[in-house]
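Only one chain is included here, represented as structure tokens and corresponding to the form predicted alone.
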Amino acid sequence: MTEQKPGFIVSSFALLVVFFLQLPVIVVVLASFSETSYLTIPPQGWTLDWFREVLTDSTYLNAIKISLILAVSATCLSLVLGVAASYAIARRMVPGSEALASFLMAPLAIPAVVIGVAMLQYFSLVGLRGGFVTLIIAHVVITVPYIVRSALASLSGMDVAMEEAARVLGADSFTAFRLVTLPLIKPGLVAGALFSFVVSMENVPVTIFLAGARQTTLPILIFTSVEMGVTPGVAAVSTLLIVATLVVLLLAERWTGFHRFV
């Protein structure tokens, strides 16, 4: 008993760290369940009514649009381009691999609303700002990071003989790259596509400098809406986006097994 007693302290701990975590969460999962006009924890009743009214609102709508787009496009021009940057950096086929790594990771290191104003700056010199094209080029910049870390992750565990017997046998480097490479190193683009999509699915200080009127993500308008005063309705809508993301990472780990890149 008493060699279990630190494991059960230490669990207990964790538990209560966890808790202390997720409560924002779950306050804000239970405000949009009020009934009342206005935030109350806990809450005042129960209804659906704020889900029905956000899921109706032709405003929320178009941003959910939207968002889902840019984020989609963004991460899939990520994945290409993280893709075949990080397979260039794992076979050292360019010079100064290590450097381009750390130069491709750098939007980690960097504050998100630095990011934004030198983005906003550099658009703005070259005649670009306020375009759905710049919203895109600029997702793709802070979401490669992701790419390229679970890429690298999955390609310096991957046996490399695998993709030279496949060269041996006859195919081509494109081949071997689209029949071997690809399917072993797949879990580690889920992982890397996932945190991409999420990350220019909620970003605000990056979007924010550059979105142009007709172009108010869903973040955005959560940000303003919050600005003239927090409703049920926008804790529905985000508590809609904390499902969707639990959803699609649940199906993830089911499909791919990804946490082994996380």
The other form holds:
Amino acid sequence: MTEQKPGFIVSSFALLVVFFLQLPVIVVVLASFSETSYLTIPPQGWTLDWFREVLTDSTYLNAIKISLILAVSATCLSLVLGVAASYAIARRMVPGSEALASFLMAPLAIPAVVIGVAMLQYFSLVGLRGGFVTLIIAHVVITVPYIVRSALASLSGMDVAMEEAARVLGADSFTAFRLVTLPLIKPGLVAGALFSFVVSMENVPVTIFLAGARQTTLPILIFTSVEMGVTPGVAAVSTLLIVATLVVLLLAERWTGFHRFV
Amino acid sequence: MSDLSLQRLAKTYDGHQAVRDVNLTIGEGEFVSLLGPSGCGKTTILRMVAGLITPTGGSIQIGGRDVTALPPNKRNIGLVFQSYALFPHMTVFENVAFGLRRKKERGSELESRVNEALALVRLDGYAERYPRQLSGGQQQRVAMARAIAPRPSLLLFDEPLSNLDAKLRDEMQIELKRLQRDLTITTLFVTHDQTEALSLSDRVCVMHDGIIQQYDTPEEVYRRPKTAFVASFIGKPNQLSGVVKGQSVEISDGVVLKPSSLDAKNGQTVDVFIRQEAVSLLAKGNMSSDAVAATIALRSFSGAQIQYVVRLSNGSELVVEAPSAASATNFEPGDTVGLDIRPDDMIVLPREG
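Form predicted alone done; form predicted in complex with the partner chain now:
To see the whole picture, the full complex is given below, headed by that same chain.
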């Protein structure tokens, strides 16, 4: 069968939809280069001043640092917990594995604001309010579905006989997992981890309920800055976030062909 | 090198008895096949021996050591899977070295033993390839090399040839036989292919419904089946039922068979199994008095053999296989022939139930 190329009308319509969806992003990126002190489109003159201002502002730098630490720790924890859970589910080591899988995926279906409120109440009940630890726990909850989804897909696509072969050849269960299972599901895990990183990096609705004054993340800082008025500085930092996300996703696609996992 | 002994081995899945109190002993260096249709429990036995599933009852001994409670990695076993289960992210060398590395082999000793195993399966020079760069037959041989490299005390095969095409299967069968003879490792071979089981094994264990039907040499299993299941499963026999009359079996009026030995009472209903190659067709003119009269219903030429479907006077049909030598008499549908059935090759078993 030969692949049919879409016709002119379909292609133009698709391009139009992409343009419409990406319009806000384009506006923000363009506005970040403006010489004016207010947001304007098209930008008046071209300057990199706003980027310099943002990158020398300790408030922004601190927020970027907090966001990175949070995203890295949440993703690492999610990886360990999510892979362990997925393995138990995929190999039917626990009763009710279907239910368990749905439970772990639930945060994808629940509105983020609801998760935020629920977390806030839960943490104040157990007396864990306002610390960085609570933020990490919350981010694990919202990122673990991405790890579980790609880990389950990878594990179910793998021949169980390979693990059995390793064990018969003298490897204990953990060694068999480390030397055979893990390398085989790695592309899926890399994809899941990058996705989890991006989700944690850009989260507002859950974080805003839990972040204390000393844990302002980058998206929260942008969100609060906007209340004071949108300056090209906000646009510049948003542009940085967009570019960073894009780079991560492109790398992921390059390394793992990861569109298969999302 | 050591023997394998199963005592009252049993496995029950959700109330279904897959394996029922199986007792089986395989001598040192012996090649034994577990033969039976799918669902007969043969793979379940193999997986219990490997330690991949836990029996519900009984015990497994390898070389006199009770391994029933040991995990697979403590049993010193080689296993060749139906899907080969090669590690796709490792080279052929690393696949074969996997078991040796678990035994802490390093350096030149490791290298020489991997190369030795690859030479045994005639894959020298393929060490740096990846499994996906090999053909099905080559992957199969890597799987064998991987299983034998750590010098296991017991070798298990789970339908290893069923994924290969017919020609390759025959080649691998010979290769396997040669390998087993050279290494003399105690071997348990699971298959549903009777030709494979008969030609490879020292002894064949025919299974049905989780029970051993017969455990004998290939010749005995073929020539003297002990149960109706074995008689109908091995070979491609014709099955007729009749009643014992003195020293012969009456199939219906006029059709009487005279087997050489008859271990049944007068008047008992019996099944008679007649192999396709145990019957000679005689032209109408030179029929002996013992020959059974029949008509050719169908003729099918398949190269070395010609298969005839012949119809008896009572309407039942038999399949007869005749060599297709140029000198042999050729029959056409509609011809009347005599069936000369060798008395030694008639297998008579009392009707069960």
